[in-house]
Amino acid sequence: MADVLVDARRVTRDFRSAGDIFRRPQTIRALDRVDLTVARGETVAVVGESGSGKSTLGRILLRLLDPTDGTVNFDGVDVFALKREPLRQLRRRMQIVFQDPYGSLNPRMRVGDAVGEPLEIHRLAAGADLERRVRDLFAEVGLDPSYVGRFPHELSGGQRQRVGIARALAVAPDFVVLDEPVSALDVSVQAQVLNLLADLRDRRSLTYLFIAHDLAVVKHLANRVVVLYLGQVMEQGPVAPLYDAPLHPYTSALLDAVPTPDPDATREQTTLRGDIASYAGVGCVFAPRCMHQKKDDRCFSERPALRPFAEQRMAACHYADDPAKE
């Protein structure tokens, strides 16, 4: 069994929306009972569409937030169970990548000073082994070192990413959740970052989550791909059994929304009808949207079991052996 560095059991997380003098306070259940691993050296990609879940579940393996029930043992340590001291430690070992490379840096600091800040409240570096450190770290992800003093505002896009790359592996950490860390950037920087990201994670054994919403920007980084649907899982597996042939139909919905760079090619494509809303049902969450031939009475009814087949997948559908086409 491969060894298993994040271990994350019924995962669930409810939030509470603020009532009006017109509407009651409602409970948002964002995760419903999430079970993931990532193996070390592993590359695990969280896909769906935006208010799946996908940014909810980072945050909560990295004790950004605290689920309402479930388990995350991180290297066999139970993560919600540290105290102050030993969780302090643990950041050390897992960071971050945010989505908004430009409201992830503080506008008032040098984004060298950025950089080194980890370095400086973890007591890894002072004076000019600091400043040393944090020339290397540019160097290291394609930044000219000259740029420590500069602004973000004086930074692109893509050099700001590399910034907030070069701030999370500054404590040399194990573990990496990328929270969509192209989906702000112009296409051909987006290619750029994803080799640099390939590269570092060759380079220093790091292990990724990757969130993301577009399965082609994950299907040349990522080992194995889990697809979230309001807080549930639908599908995971191994990418190229993914890729191929999906067993969920959603899964094979994200698939079709991928652009192809061909423009006078023609495939048949599947048009999900309505927006991803809260599902108050007992069946499947993903049903009032499904286009599936054989939905029946039971997708509403009936929660499907996520349950393996083949190739070390598994999906949560009632008629997963059946091709999930219209």
Given for the second form:
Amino acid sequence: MADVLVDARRVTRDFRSAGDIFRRPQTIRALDRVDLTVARGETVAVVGESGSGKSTLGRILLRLLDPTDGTVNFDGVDVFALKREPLRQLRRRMQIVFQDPYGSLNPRMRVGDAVGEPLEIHRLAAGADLERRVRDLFAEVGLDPSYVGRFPHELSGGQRQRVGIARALAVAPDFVVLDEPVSALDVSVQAQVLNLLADLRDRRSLTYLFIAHDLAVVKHLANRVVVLYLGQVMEQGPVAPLYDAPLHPYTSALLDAVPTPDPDATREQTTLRGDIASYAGVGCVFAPRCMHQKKDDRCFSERPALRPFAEQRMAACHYADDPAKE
Amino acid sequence: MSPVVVRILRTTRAQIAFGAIAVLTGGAVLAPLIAPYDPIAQLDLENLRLAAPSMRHWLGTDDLSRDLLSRIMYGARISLAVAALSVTLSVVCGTAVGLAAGLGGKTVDALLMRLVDTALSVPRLILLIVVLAFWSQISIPLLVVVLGLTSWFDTSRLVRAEVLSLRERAFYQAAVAAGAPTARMVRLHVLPNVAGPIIVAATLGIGQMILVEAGLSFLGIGIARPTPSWGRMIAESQEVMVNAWWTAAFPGCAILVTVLAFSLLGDSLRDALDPRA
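Form predicted on its own already given; the form predicted in complex with the partner chain follows:
Next comes the full complex, this chain leading.
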């Protein structure tokens, strides 16, 4: 593989619920030994339902959250070994765009100041130069530069999301985590923002980690997809083969959940039943909801390893068939 | 005028509150110039004891023949000054402790909050009586310091809760991701967003503080005599109020109007400080 920019190994994160006199503290494993590499210039999508650990993974990569175990290397540097000042320097190179365009902007800060803040913090610009660069950034993300003096509540959801993108790009980062950047937007606006993200990536040769909860949104943007379920990688691989012939039954289910624009089209559905639940600790995490024809006792007793398939794909299912071999 | 002030003054409720506070403050500040009589002068013990409200004495006189209107005006100086200053002190302490608890990590948070829990478990009036018992004469600065230092506990909890919820917000995380140092986080992302709740709590706190100060004076542990104070005016009227209702009613009204005005103002501020309004 090409030049690796982000390399996460065996990243594990537990969340403990606070116990009290009546309840024991509970440990929930949000991420379970996840390996992830992102090559420079690549867009990797991390897909899974709510609770799959995808946002936790994104936050750990940026050191907004500490892992319980595992390592993260950014451009060869161990992110969690850094002291304050080198960490501040590194933060310039990795940024994040959040899902919620309401919560991601300080309600008491003018949006122009929000975009300029990273530049100020890293002392990259000040005064008239700062103002000019903020206006340039507004123009670059398709916002009228005259909006710099507005407050977040004066903008629409799509406009706010553009402000969030401009803020992430202000310090010219190499790597951007997009944490469900379009999930909260109207469908028509979603397409605009996705196109903007694609344009920016090409123009600025950015590397993206795109977090999403459905496969439809990432299809045109991602090079590679990682499917997470209950904190474990179910399947990963390049977009085209993964969409054409999913190896893992969970990936199939996610693909079936993508709505078809044709109302008359009948399609075979392997609808997922039930909600994402907790993992008993033995067997396959997905087994309780799995619709695979070959599902048997082994699925409940032995945890399937993530094993390699053709075309640089990997899947964690005992009964995944390699389409290339057939 | 700044847009916030204009927005606050849009409602009738706020106009009434503002008007009442303006009259009270004006009367207090200008008392030496406009008060009809000396508030502690015993005018005529023979003929003017417990005189009913009249053209000469609008609110009547007390059993030492002192003019009630003048006493209420001078009393307002004490009540308002003590309340405003002690609330300021309390807000500064509460904000500092709340920020430390909210941003300082688990150990600091646990220590400070258990301390606050302990302090809150002691009834406020008992705490004040015990603390004030150490001094034989209670001066205004002493009262301000004691009231201020025994009333910040709620504010610290309010600020801490606001800080903890702010820390979960995406914009806070974005600023951390941008590498913002703590001082900057506090100045730009925390304080502006907790200022609203703090100002509202402080405004409501002034009303509360006036009641506490009146309560202390009523119990005889307020500012030393013969400085007039609303609480003690009510206390002193206890034996005569059956025959001279005005001796208790007017100081009581003063307390009621003041507390109500600050309460209404606090509510108006809460609404006006919401940026989405």
